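What follows is a single chain, given as structure tokens, in the form predicted on its own.
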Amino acid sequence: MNILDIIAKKRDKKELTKEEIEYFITNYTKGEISDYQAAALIMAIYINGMNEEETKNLTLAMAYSGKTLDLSDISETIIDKHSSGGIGDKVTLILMPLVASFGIPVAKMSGRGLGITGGTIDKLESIPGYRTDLSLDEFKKNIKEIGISLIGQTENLAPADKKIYALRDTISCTESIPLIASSIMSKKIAAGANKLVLEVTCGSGAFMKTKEEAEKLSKVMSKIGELAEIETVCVITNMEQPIGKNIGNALEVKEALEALNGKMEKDVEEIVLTLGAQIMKLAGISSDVNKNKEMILENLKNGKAYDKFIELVKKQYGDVEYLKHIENAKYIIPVKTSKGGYIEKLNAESIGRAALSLGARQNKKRR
């Protein structure tokens, strides 16, 4: 068995067997595939796809490429929530320490921007001193002694995705079913979480641009995790225009703390009450999902979830003190009309590229 082979039968529209994936998996880990080769059978994938088996292997051989963490010991639940990607999608932020601040446990390990979307892991290195490289082990101790840790990928932990993710970003192969969906599913096998609540994006702005992609994309994300024995749920949202009304890493982080403060975007409100209410409800908190929609703003409003965020940017070595003084845009330029009108629609892509080549999305850590 060797590369070559592999990549010529990808490229000619053949199923991969089980071993030609894990040999690719494992030979690229080590390095001894090179980033070229594994660029030609990425491209390939883009183009001629994966069946629902080929994609399943895809993702345990992805999964299981390093350490897997063992969370049972923390909590019998463990929460795991994960987006498809969009422009301005700053719910993580959000969402999580909102999560946390109900008592249940989250392990969230993130990814960086894709693409024209944004990452959350470049976010969180907006704020100075902030450490999304955390060890296995420290990631376990702050899950256990504030019930909250936001990480990216560590070297260990699904290390293939890691190479795959940034690599894919270098060729313009991100719009990809199987890619995405094994992406996705095995860094969440590989962290630990055992209930799963995935937004899957579609529209201009996400890489589904229609809701017929999207659907397909659930069913495959769901499927893979039922094989792994986590609990998944998809929410299928809208990403035809920009999340909220900031797009790039420092601004995204402070309408989050606005957020967190209790003034939200009415947008933003509704993905982070849908997700949340599903998030409880797989906690066991309730499953009345409006009754938890309730619970959710009386957390915003008492400042429980806010003080979460602060506890975790605390925990992984932030500077709380800068929070309080994120800047606006150094540059601010009013858009005037020359007659009267309103704004039908804002399209999410054309400004996720224009604010990709304005430096809106910085990426200097990809390997």
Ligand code: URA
Second form
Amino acid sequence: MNILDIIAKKRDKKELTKEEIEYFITNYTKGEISDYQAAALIMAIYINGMNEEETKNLTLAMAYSGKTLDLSDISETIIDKHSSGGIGDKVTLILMPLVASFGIPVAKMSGRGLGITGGTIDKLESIPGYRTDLSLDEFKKNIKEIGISLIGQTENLAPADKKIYALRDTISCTESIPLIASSIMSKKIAAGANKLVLEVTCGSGAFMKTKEEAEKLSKVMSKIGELAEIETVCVITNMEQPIGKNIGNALEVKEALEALNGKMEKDVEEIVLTLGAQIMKLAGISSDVNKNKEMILENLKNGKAYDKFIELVKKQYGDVEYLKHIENAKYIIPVKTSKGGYIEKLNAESIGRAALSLGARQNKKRR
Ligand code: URA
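Next up, the form predicted in complex with the ligand. The previous block was the form predicted on its own.
Time for the whole complex; same chain goes first.
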């Protein structure tokens, strides 16, 4: 078997076998296939797609490209959440400490920004000292001790995703159902959670531009979840406009802190309550989603969710003092309108591009 034949096969719109997919993933992870050959294959997948069987095989090969975590000694229920990407999406920063504040164990491996979308890891790294690169032992220890850990992709867990994710970002191969589904689900399988809520974003600031595409991505990921015995719920969310009122790593951390202090923008609140209520249902707190929403609002009001966030930051070596005075950007240019009126709509995609050009990103070199 060799990579040239595999690239040619996908270029010519043919189906790849399980063995060919595994050959690519194993050898690319080991560094025995070059970035330019991997880029050619990823582009061929992007253009010609993958069927269900290929997508499943790609996901499993990526999930088992490194270690997988067994968290069953911590709890019967380990929760994870993932977003398919958006602009101003700080939901993870608010929702995961909130969930952990109910004693539901949270084990989350997040990504960096991809394409025009922001990444939770870039956001967390705007907190001085916060370590997203914990060892697997530290990750597990934190979940045991404080009920939550939020880390980035590691060299050990789904390392193939770490490499392919960074590569896709540099070659304009982000909006692809097989590539997104395998990227998200490989991380989830490797990280050991058994209950999963997926925020499938849809609109100009998301990879899935239409509801039909978002439904298709949801179906593919749910099917992989079923296969991996991860109870999966997908919620399609609107990404026509940025979420909340800030876009940019530190600013989004600041907004998340305000939200955890009970001052949350309405659109953010709707997503947090919807996803949170589903997570609590999966965790067996209550099957009544309205009751779950009330409980969530209570833990936002009584400060338990905020305290959990601070505990998490401390535990992962972040500077909690900094959180008290996150400053606005050094240069602020007010844009004034010459006419009176209301802003009816903000284009999420244009704002994402603007944030990207200002450097809201720490990935592999893009040019
Ligand atoms: N999030 C991921 O982890 N991967 C993608 O491809 C898109 C969003």
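Positions refer to the first chain, counted from 1. Worth saying up front: this structure is predicted, and the values here are computed from it rather than measured. Whichever C-alpha set is largest while still superposing within 1.5 Å between the two forms counts as the rigid core.
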With both forms fitted on the core, give yes or no for whether the Cα of G31 moves by 2 angstroms or more between the two forms. no
